[in-house]
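What follows is one chain in structure tokens, specifically the form predicted on its own.
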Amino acid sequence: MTLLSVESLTAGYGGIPVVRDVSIHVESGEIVALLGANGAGKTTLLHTIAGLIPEIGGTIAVADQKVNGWSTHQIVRQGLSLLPENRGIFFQLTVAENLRLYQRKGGSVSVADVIEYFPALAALLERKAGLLSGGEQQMLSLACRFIADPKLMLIDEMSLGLAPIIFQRMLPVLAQFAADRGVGVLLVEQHVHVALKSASRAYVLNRGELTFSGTAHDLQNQHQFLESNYMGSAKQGE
């Protein structure tokens, strides 16, 4: 099942395009990496999908429902969950309180379920989120998105502020959750080669335009192409 379908999307700020004519899709149970240098338009694209920025043109569908013009809370009810760069947790609340706040009423994911994915949280349930380490906070942030029982997850720079080894341990957990629950994941990440190991497909944005669409395996070996895109010098179609 196609959980995200973006067709010919143009979006930006104040009517000025940041991403132009972008088409991507995410299927049930797969992780799709969205890569590109800083300023390429990755976060703008995620925020537009989530209804935080109005599109200028094109269409967005989440779980087979066109969501153009919808508010963020309406899109969330359709099954979308966004994990932003700032982790999106409440530091003055305990781990258990954060989980209860995010838990979808009538959803199929329980606190016990997320503890199975993140056993380390079991001993931290009564600790305030602001007192957790960076790795523990990101673990909680992911757990909060899991317990929201999403169909589609948008993840913006999950590795931000984390030691690479911690990020590498979290990606297999995310992949397992996606496979177990049929969740689609669109993952924006600067640690390119780590992200590609967990992704099935990938897109590369350069200056707001797609310059690659294909399998993660194919992209992993294109070192010169990745370098040119991260230096901002690649052209559409190269």
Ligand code: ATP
The other form holds:
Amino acid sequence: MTLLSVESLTAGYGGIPVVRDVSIHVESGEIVALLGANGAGKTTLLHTIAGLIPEIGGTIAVADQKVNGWSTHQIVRQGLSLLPENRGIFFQLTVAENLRLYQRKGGSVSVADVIEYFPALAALLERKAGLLSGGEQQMLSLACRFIADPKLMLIDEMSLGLAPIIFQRMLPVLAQFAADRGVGVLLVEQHVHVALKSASRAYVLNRGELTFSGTAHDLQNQHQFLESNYMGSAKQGE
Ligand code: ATP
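The form predicted on its own done, now the form predicted in complex with adenosine-5'-triphosphate:
Complete assembly follows, chain above in first position.
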């Protein structure tokens, strides 16, 4: 089943396009990497899909439902869950309170279920999120998205501020959750090679336009292409 279908999407700020004519899709159970240099438009694309920025043109469908013009909370009800760059957890609340806040009413994911994916959270349930380590906070933010029982997850820079080894351990957990429950994941990530190990397919954005669409395996083998899409744009942005 197609959980995200974006057709010819143009989006930006104040009517000025940042992302142009982008078409992507995410299927049930797969992780799709969305890659590109700083400023390529990845976050803009995620925020447009989540209804945080109005689209300028094109269509967006989540779980077979066209969501153009919908507000974020309506799209969330349709099954979308966004993990933003700042982790989107409440630092003054405990781990258990954060989980309760995100739990979907009538959903099929329990606290016990998320603890199976992240056993380390069991001992931290009564601790305030603000007192957790960076890795524990990121574990909690993923757990909060799991417990929302999503159909489609949009993840923005999960590795930000984390030791690479911790990020590398979290990706297989995400892949397992997606496979177990048929969730589709669109993963924005700067750690390209680690992301491509867990992703089945990938897209590359360069200055707002798609320059690659294909399997993660094919992209992994295109070292020169990857370097020019990252280093070239990064240098110009410096
Ligand atoms: P990064 O990896 O640095 O987060 P990105 O690929 O996610 O980069 P975006 O954050 O989507 O890129 O930014 C794309 C372009 O849109 C940049 O040129 C940025 O300056 C511009 N931009 C981002 N947010 C806004 C905003 N609120 N208003 C105007 N322009 C913005």
